[in-house]
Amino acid sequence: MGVTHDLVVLGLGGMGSAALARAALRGRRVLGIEQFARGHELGSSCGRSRIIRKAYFEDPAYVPLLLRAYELWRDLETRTGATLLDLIGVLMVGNAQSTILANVESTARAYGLALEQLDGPEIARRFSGTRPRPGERAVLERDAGVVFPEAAIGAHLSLAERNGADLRFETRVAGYDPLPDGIRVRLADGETLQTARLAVCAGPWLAALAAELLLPLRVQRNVQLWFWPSTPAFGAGRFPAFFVDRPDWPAPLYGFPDYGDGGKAALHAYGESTVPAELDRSIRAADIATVADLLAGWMPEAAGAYAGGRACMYTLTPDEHFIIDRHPADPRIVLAGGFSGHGYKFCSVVGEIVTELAFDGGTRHPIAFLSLHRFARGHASRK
C-alpha cells in the first residue's frame, strides 16, 4: 500500500482537532481518526468552560505560546463565526504566602501584563457575595476569562472539513508501525492505512498508544460540578472566572459564573489515579459535598442546589509541563500530550506547533522546555 495521506491525526479532542484544522489549511491531504462519536464527552476536552489567562503561574515560559494562542482563537472565530472566548476576567485569590499569586505577579512583570491588585475588603466590595478571609488578597487579570471547549472543537473540525480533511469517528486505532516509505496505522478492525506523517494527540490514551516510549504519564480522575446560585451576582457578565488558593484546602478551587446551566466549580489537580478504561464516571456524594463545602467558604450563595457533574481526566507528567515533540526514533511522528490539567487554553497554538513539527521539521515557537528529553535519566526537572 502506498502513502494515502500527508498526515494522519490520532485523537480529535482539543489538540487533535486543532492540528487537523491547521494541516488542512495548508492544503494537505489529512485524515483525523477518533475512537468515539463526534461530540463525545469521554476524554479531557469537555466541561463547557475552560480558563484562559496570560499571567501564567505554572511557568513564564508559556506566555509566548499563550500570546499566539489568543491570536489563533480569534482567527478561528473569524473563520467560522463561532463564539469561542469570553474575556470576563480571572480573579486569583490567596494569602500573603501564596506561591501561585507570587508567580502570577512575577510573570506579569516579566511580560508587562496588566493586573489589578485587590485587598480583602476590595474583593468583597467589587464582587458581591464573596467571603475573603482575613489577610487574603487577589489579582484580577482582565484580559483573561473563558474558552468554550466543545464549541472550539466543533469549530476546528468544521474548518478542517471545509478545507478538505477526512474525518473518521468511532474508529479505534490498534497501533502504528514506521516503514521506510511511510507510517502504517493499524485499526482495531484489521484495516491498515499509510501516511507520510503521524500526529498522536490521544490525551489519556497517549501512553498506551505510544507504549514503546514508556512515557511517565499518570491519569487522574477529576470532577467538574455545577450548582444553581441563589444570587444574580454570580451570573455571566457580572462575575469573573476565579481561582482560590487556600492552604488548608486539599487543592485550589476554580470556577465560572452561571451561563444558564449553573455556576461551575472544581478542584484543580485533585483526584485519584486511574486508567481511562476504568474511570469512574459516576458523580459520588463525596465529590459534591467536598466542592460544595469549599465553594460555600468562598461565595456561599454560589453553592446552591446541585445542578450536575461530569468526571474527566487529567494526564499528568512528572513536572506537570506538556509533552510536544517529535518521536525520538522517527521524526515523522509528532506527539502532543501530558497537558496536566492546564492545557486546553493552548489548543489553538498546539495545533499550529504540531503541524509545523510534522511538515517543517521544527517550529517557530519556543518549546524546548516541553521536549521528551527532559525525562531522560539524570535530566533535571524544571519544577
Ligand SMILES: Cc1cc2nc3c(=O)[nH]c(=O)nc-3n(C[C@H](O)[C@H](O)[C@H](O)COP(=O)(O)OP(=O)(O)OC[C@H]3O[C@@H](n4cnc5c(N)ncnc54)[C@H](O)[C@@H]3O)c2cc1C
Contents of the next structure:
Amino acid sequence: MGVTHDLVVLGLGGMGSAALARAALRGRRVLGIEQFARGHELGSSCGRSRIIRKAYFEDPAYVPLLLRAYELWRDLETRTGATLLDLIGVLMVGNAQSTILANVESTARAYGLALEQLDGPEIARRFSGTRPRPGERAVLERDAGVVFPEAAIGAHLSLAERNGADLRFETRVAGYDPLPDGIRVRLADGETLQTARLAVCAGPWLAALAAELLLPLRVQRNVQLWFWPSTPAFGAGRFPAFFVDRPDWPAPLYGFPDYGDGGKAALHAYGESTVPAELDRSIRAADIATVADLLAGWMPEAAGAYAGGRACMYTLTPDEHFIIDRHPADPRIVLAGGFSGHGYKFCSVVGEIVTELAFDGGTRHPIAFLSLHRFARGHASRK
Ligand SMILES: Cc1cc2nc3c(=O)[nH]c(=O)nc-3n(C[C@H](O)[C@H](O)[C@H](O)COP(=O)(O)OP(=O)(O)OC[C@H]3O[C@@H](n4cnc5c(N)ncnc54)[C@H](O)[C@@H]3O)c2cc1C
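Any chance you could show the form predicted in complex with the ligand after that form predicted alone?
Below: every chain and molecule of the assembly, starting with the one above.
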C-alpha cells in the first residue's frame, strides 16, 4: 500500500483542527481523523468559552507564542468570517501574597504589556456587585478576554476543507507503526492507511495512543457550570472574564459573564483524576454547591439559579507545561498534548508549530521549553 497523504492529523479537537487547517493552507495532501462526530462535546474543548490573555502567569516564555496566537486567531476570523474572540478584558483578583498576580505583573513588565491596577474599592466601584475582600487588589488586562472553542474548531475544519483536506469522523485510530516508507495508521475497524507524516493531537487520549513513550500525563475531571445572574451588571459587554485567587479556596475560581445562556464559573485545575473512558460526565450536587458558594463569595448576584453544567478534562504534565515535539524515535511523528488546562488560547499557533515541525524539520517558534526531553530520566526540571 502506498502513501496516500503528506500528513494525517489524529484528533480533530482544538489543536488537531488547527494543525489540519494550517497544513491544508500549504497545499499539502492532508487527512484529519476524529473518533467522534463533528461538533462533539466529549473532549477537552467543549463549554462555549475559554480565557485568552497575554500577561501569562504560568511562564513568560509563552508570550511570544501568544502574540502569534492572537495574530492567527484574527487571521482565521478574516479567512472564515467567524467571530472567534471577544476581548472583554480579564480581571485577575488576589491579595498581596498572590504569586499569580505577581507573575502576571512581572510577565507584563518583561514584555511591555498593558495592565490596569485596581485596589479593592476601585474593583467594587468599576464592577458593581463584586465583593473584594479587605487587602485584595486586581489587575485588568484589556487586550484579553474570551475565545469561543466550538466556533473556532468549526472555523478551522471548514478552512481545512476549503483548502482540500480530507476529514473522517466517527473513525477511531487504534495505533500507528513507523515503516521505512511512511507511517501506517491502524483504524479500529481494521482498515489501515499509510501517510508520510503523522500529527498526534489526541488530547486526553494521548498517553494511551503514544503508549510507547510512557508519557507522564494525568487526566483530571473539570466541571464548568452556568448560573443565571440576577443582575444585568454580569452581562457580556459589561463584565470582563475573571480569575479570583483566594488562599482559603481549594483552587482559583474563573469565569465569564452571561452571553445569554448564564454566566459560567469553574475552578482551575480542581477535580479528581480519571481516564477518558471512565470520565463521570454527570454533574453532581456537590459540583454545583462548591462553585456556587465560591462564586457567591466573589459576586453574590452572579450565583443565581443553576443553568447547566458540563464535565471536561484537563491533561496535566508534571510541570503543567505543554508537550509539543517530534517523536524521539521517529521525527515524522509530531506530538502535541499535555495542555494542562491552559492550552485552548494557543490552538491557532499550535497548528502552525505542528505544521512546521512536520514539514520543515523544525519551527521558528521558541518551544524548547515544551520538549519531551525534560521528562527524560535524570534530566533536571526547568523550574
Ligand atoms: C473545563 C476546562 C476549562 C478550560 N479553560 C481554559 C481557558 O480558559 N483557557 C485556555 O487557554 N485553555 C483552557 N482549557 C484547556 C483547553 O481547553 C485544552 O488545553 C484544549 O482544549 C486541548 O485541546 P486538544 O486538541 O489537545 O484536545 P481535544 O479538544 O480533546 O481534542 C483531542 C481530539 O482527539 C480525538 N481523539 C483522541 N483519540 C483519538 C483516536 N484514537 N482516534 C481518533 N480521534 C481521537 C478526540 O476525540 C478529540 O476530538 C480548559 C480545559 C477545560 C477542560
